[in-house]
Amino acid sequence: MKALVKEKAEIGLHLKDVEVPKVGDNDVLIKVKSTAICGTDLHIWNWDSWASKAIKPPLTLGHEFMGTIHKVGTNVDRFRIGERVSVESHIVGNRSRNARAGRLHLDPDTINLGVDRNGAFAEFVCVPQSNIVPLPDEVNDSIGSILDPFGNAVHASLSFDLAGEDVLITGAGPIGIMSAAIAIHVGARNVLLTDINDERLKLAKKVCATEVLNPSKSSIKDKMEEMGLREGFDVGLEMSGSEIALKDMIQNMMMGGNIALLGLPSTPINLDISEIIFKALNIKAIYGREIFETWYKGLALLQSGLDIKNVITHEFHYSDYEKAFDLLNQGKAGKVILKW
């Protein structure tokens, strides 16, 4: 079969003619059929000091996709063949004191698809049945392969309350965007979206009805001002791992506001605790999603009418990985799809 290969120490992905992942009895085996590249893939095409630490070569990428049920394991009774079905991409332990509790998301036995393990940059890919997620009809190819990132905003965005609230989102990524989404959806009153790169935040108005603000042009301060604010943001949702949208976000939170953190810094953020204590803030660190509970909160979102196609900016055969990998290196497209 083919598939997109990290084949050595260097930036770039390889094409490559690879075996069909054995299918062992607990074991499901994919036929892929659409993928979506992940800010992690892009580290890892990159080759940067991150993906230098945590990838060993060769490793096939690829965690966000769908596709359908080629054939099971022996004890596999669960799923049918042909069954359309996308993947929780954690592939968790069941010895921890955390997977025992049922909180399998903070697993520390925990390994990632096509960062641990071949992933889905493939033709065909084996997970195990318990990490299988069917897809309902009313969910598409394209959508049922970006269910990953769409939960982590999911994870970030319901872990507070946001019905009637004003919420505040710092970086316009694609789970940015998302998030943002999701806010307007269930309710929250009022929704900013921030970002430095204004391409992002017209992304961001083809997705959703929310505010969006460069805060190198004007600031959060003046735009709450301008909304109607007058003690600040009761929630939010940091999404771009920068140490001054961190900054700007605490400094304009309501007293006993809620923040959830998702954006990983590329560097040590240097930050006075002392603000956070003084505006009694609730932080919440994200780590993926929920499992299963996001996946079913997520579906739900989406069964009820919440429209994120518009986030999906390129769609490419796999063949022309490369176009694609360009495109997002040049910051010029949302969630970019691989179709197998």
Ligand code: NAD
Second form
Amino acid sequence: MKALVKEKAEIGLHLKDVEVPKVGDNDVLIKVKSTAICGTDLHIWNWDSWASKAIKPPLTLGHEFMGTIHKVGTNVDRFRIGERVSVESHIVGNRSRNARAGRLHLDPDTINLGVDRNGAFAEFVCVPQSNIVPLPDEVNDSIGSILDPFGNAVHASLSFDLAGEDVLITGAGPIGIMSAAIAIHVGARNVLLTDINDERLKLAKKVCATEVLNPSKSSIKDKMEEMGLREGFDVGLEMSGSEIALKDMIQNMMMGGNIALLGLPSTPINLDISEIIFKALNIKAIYGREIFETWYKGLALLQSGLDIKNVITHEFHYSDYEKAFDLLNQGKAGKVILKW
Ligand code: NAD
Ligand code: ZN
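Based on the form predicted on its own presented above, generate the structure block for the form predicted together with nicotinamide-adenine-dinucleotide.
To see the whole picture, the full complex is given below, headed by that same chain.
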């Protein structure tokens, strides 16, 4: 089968012929139909300092995808051949305190598809049956392949009650944009999404009716006053990984406000903790998705009319992968899909 493989410790990927994975007793073999490229895949493509430590080539990349069930192991009886599915990319253990208590997203023995073991940028991928999520008909193949980052947005956004609240989201990458769409869908009063890249703000406006602001051109404080907020934002969703954005957010929160931290800073950051304490802020770190409650809620939001389709800006055949990675490296795209 064809697969996009990081062959050696160097920049780029190669389209290779590799063996179809063997199917274990508790595994499912999926015929991949649609995949999406994640920031993680870009790090691996670019072979940056994180990737060179975390990745052991040769490795088939890819963890955002959907496909159809092609073959099942001898212990698998709950899926039918041809069924449309997506997959939770975190493969968890069953020994830790958290795993045994059902808090699967907090299992320290988690391994990641397309990072720690061969992933889905291939014609077939093999995963444990417990990671499969059947797709409802309302969710098309392209959306079915971005449910992993959509799940990050759902997990962060639904961490706090947003109904009637004023929400500040920093970072209009795909996850920030989808979070703005979710916040509006679930009834937030005001949603302000910031980014220093105007292209990204333009894309956000195509996805949902969020207010946007470029903090390198005007201040969040002025915008807040213009929007009629007197005491600051109730909820903050940090989705840029930028130190400046986080500090700006803390300054513009109301006393006792809630912040979800999802963006990953690339280097350690400097924070004045006393500012957080004197504002009595409640900060929650978000990792991955709650398995499988986030999947349930996310699919339900889509079935109830949440529309995120415009966050997908490009679709390519997998053989055009170089064009796709190039676009993303130039910061000129939202979600980019590879069809298999
Ligand atoms: P992305 O890199 O596409 O988007 C980040 C955006 O932040 C960019 O558009 C960038 O221009 C913007 N930005 C930079 N500085 C800013 C500032 N000062 N103010 C406002 N915006 C600023 O990323 P994404 O794919 O949407 O993911 C969002 C973040 O979440 C990334 O940091 C990613 O690494 C992280 N992430 C975390 C998890 C998790 O489990 N916690 C999972 C997936 C991704
Ligand atoms: Zn991802």
